[in-house]
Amino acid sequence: MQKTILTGLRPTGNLHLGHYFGAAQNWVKLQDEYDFYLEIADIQALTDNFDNPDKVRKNVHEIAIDLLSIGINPSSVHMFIQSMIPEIAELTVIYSNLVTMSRLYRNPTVKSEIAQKKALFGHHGESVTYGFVGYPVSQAADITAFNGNLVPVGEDQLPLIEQCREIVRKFNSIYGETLVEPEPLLSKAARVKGLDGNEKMGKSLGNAIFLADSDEEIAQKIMGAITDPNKIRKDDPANPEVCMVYYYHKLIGNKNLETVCEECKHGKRGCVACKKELILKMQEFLKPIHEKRAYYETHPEEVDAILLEGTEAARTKAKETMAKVRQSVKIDYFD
């Protein structure tokens, strides 16, 4: 039988470079290995956006279709929303009797969070949400609704995936024998840098590129990007190695980069003229994403059509495991 596998993603606002390489590619290679299922998590996209529901909204069709762009294939891939599953908010509220609030605020995730509300607000509690400290239950119940046997995660992601792993033990334990224990399958892809030479890529840092970018916004993104802080004159030498500019050029494959590195250590390659090669080279990356995009924009009943489909096949999934749940529990009632 094939393996599952769960992944998803929070609706929160366009793909960028940084989800690309980091993980969205690696789901268009394992697409056609597994029974594969693509959460679009609006749920958890609403714990620290509750007060904007229209953005989360919008963000769904916008995903989807960047998903579509990349080569996510709906033949082979489930692509749900989560809050058409009601299954998993009922599997929420029973696992949230399995864990206790002390082993949430350990969470690295939930204390990274509480730490930053603190030094914005002074008490945790003023600024930390229900939904958000019990966001690893959630994402727990996201996992074991369809029986995901693997979860592509970051190194970063592992401590939420050993969360899953424990409430699956304890209600097995409790219970009997009623859930999969699910495996994390580790990316081995790093994080990408943003264009200002920040370690994370991120929508809220205003470094990021989108895979929805039109030419002009890559021109001009790619024109302000970090170069090395040493080099004042053109033909002055600089080190490719702290330039965001080469980088880019390394991580999207460009086959003159031996050229690139040469003339930047030699001082023979002026910073414009290699942001402008980068600049043709990314558009160039980009262009087939962006010629899909094209077709599903102007086609959004093909979007929904696919999202729908998606939806009632994770919902049939979902409601076995269910019942399965409710039988164990003893809330079968009248079945």
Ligand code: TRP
Second form
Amino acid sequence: MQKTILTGLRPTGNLHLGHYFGAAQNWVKLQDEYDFYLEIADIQALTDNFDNPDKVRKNVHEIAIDLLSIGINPSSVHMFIQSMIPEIAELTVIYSNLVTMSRLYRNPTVKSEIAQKKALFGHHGESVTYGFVGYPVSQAADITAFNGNLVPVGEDQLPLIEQCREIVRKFNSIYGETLVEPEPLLSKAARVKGLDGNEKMGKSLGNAIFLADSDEEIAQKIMGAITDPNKIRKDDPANPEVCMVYYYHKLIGNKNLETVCEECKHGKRGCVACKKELILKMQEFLKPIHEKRAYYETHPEEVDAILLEGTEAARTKAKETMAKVRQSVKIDYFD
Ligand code: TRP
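What about the form predicted together with the named molecule, after the form predicted on its own?
Then the entire complex follows, led off by the chain already shown.
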């Protein structure tokens, strides 16, 4: 039988190169081999954006366009909106009995997100909500609602998958074999560095190139990228391994990479020229994505139809799981 994969993303902003190379590119490769559920996790986005529903609403549409633009094929992938599957909310409540508070606080992803909030908001960071601390439980519901065997994600999501596996094992041991225990599927470049050399590219870090960035924005951002700090003059030899410009040449698969590397090492290539080459290559790389985006931006009704269809398919599957879960937990009254 064809295996099922489920993955999701929070609609809090447009996709950037970190999302693309860290995970989404892999989704495009996997889409024809599996029964693929791709969730736009608006409820999860609300856990830390509950006071900004406009932002989440707008980004559901934006993320859908981003995904279609990179080549997600709606006839092989069920792309759906989390909040339209009430079974996910029901499962979350049932699973919440199977997780301790201390286990949630120990989840490395949640822990670092809480630390980040404290750093950003000072003592306000202390007031994390029940919904936020509990989002791994809701994510376990996302995955299991569709019997996800495999979850293709970036590295930062591994602790959430582990937490889901624990919930599944606990559920099955108490209520009998019901749920499928998922496995993560890591993509090769699980993490992409930022323009500033930070280990992680992130919207809130201000070091990202978005797939939807215009040619001008791309040029401006690349001109500001960090290069080898020891290179002062344009004919100084430098170390490409510490240069973000070289890093992105490599990331997007510049065929000229060998030359870029050798010329840089031997002081035969100035940083400005190197950046200009990268700008052109990056614009070329993003061009087909921009073309698809332009199409969907002018055909919003097609995007809506795709989401609606994906959501219907997802709902059908989630209902099947929910029926089994009700039976196992003995709350299948009058069924
Ligand atoms: N937590 C994921 C992120 O922040 C998004 C997500 C929601 C997800 N539900 C999921 C990922 C289910 C994998 C499986 O990117």
